[in-house]
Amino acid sequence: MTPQDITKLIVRTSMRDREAFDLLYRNTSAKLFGVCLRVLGDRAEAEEALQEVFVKIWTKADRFAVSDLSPISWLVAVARNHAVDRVRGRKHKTTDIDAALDVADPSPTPEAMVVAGGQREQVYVCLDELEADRAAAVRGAYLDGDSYLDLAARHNVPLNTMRTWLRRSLMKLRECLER
């Protein structure tokens, strides 16, 4: 079959013309088939992406602009273009890598077992060496399990803030347990 015999084809599958719409199928499915395959690799999905694929011609023939270039070349784009979307389409959603700064870990942390471990005393003695809010925060996250954002709430202060408070407050409690 000719590109013009397909461009004849695609006019009339615009027109709702049924008989040019079987004849284009016969003529190209098996291409635009290997199509679909080849970018979705698995045959039963590139049968049902045709299908689809065909749906399109069908109904979006009239948009075909008849020119000197190769009627095939838009059936292989309207192919294509359908397959890959459906590949984009399948890809898993992924999760805010922030979120995951808000799972409280269950196990101890090395603070914590600082504290079981025998230093008890000095850990709340230099505890107490810090401003009583940044105290209750490293409390509240090291001990308690409280998440960054739950104390940023709690002291009324941005998240970032909250960061910074147990930083600072981790290196001093360090110095602390040093002397």
The other form holds:
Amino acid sequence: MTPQDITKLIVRTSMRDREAFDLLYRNTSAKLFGVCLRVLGDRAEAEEALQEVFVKIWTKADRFAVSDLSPISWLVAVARNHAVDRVRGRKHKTTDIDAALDVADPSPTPEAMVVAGGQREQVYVCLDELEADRAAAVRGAYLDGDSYLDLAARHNVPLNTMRTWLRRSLMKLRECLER
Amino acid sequence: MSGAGEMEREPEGDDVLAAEYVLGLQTAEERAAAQRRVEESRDFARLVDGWEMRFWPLAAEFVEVTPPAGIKAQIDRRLFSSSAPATVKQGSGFWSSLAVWRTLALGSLAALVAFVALPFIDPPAPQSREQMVASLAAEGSNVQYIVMYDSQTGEVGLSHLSGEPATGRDFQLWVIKGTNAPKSVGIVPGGQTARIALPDAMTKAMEIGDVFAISVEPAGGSPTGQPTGPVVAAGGLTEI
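To complete the pair, please output the form predicted in complex with the partner chain; the form predicted alone was given just before.
Whole complex next, starting from this chain.
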């Protein structure tokens, strides 16, 4: 599926086309389930979240038209935001990620292999310019849904310190990506 | 974690908030506030999209995992509990949800069509003449129009049922044939009824299942030639 194909499916979904919605699910649900699993770290909860994500996609597909994102980025953003909302809404994060991924297909995605193959994305170059633990914190937030609170506990620093460090890191990152 | 520059002022402002929202660093309350701003402020939404794009390469690390087989049926049950799960209908083409639209729209449509269609239909109809109707609506939107198509005139008649564009915005009518990109028919004029000429290539070419859609656009219409705002009503052509 090209990005154009996915765009068409999202636009048709916004017009209540169920066949397009079925195709969209068939072509993107594995990626979005991967997002839910990684952020939520719990398989049953990820399955529940995936359902809610596609309900959102059906009801909010028209929002894609006003977004600047590529179609798959928009879908992943919907899934990530929903999964993070779920994590923030509960008291303690399930950290049984290994168990959740036990049944998962561990082979890297085509995109990941391109990255592994040496064609390095600029964001990784810029993350390398940050101190290692701060870069790890940024990655942990994006990929694992870690909050300031989680990160402060993990790195054993006060919450405000973590916030200040990450805010500065984010501005450095932006500056690096813009040069 | 320590290093030079710890005495600098802490960065703040909307772009920092947008980045924190995208990374998911905030509490539930802070996220809810940020989400409201995304809905309400186009500028803030753009900052959020900017950070989504910056971090996008990291998303390659999300490993694809095929979800269990029953999940899609559960989604369909949540969304379409009153109807059968979507199965692929043989030869029904892309716009098979027409059946759904029909069942949704026909109840109210039947009563209206006879009345609304009258001004658009002239009595002596040659055999090659085709007249069709589409009921335009969408979930979560109060915008409703009925579109009448007459192959002889190549015009569509529009009948306004409900919903108005916000100040400084226009409704724009689009036609979508099959898998093609939407083609603009024009800005929807105000008032109860209106006639708009179809684009030249379409005047004789409309078929059952072709879709009309209305999007919200800046005053004067989409600057790009494609819909840029949310679709607030859509529907497929059916026979009268």
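Numbering follows the first chain given and starts at 1. All values reported here derive from a predicted model rather than from experimental measurement. Heads up, when I say rigid core I mean the largest set of C-alphas that superpose within 1.5 Å between the two forms.
- The Cα shift for K8 between the two forms, taken after rigid core superposition, is smaller than 2 angstroms.
- Put the two forms on the same core and the Cα of L23 is off by less than 2 Å between the two forms.
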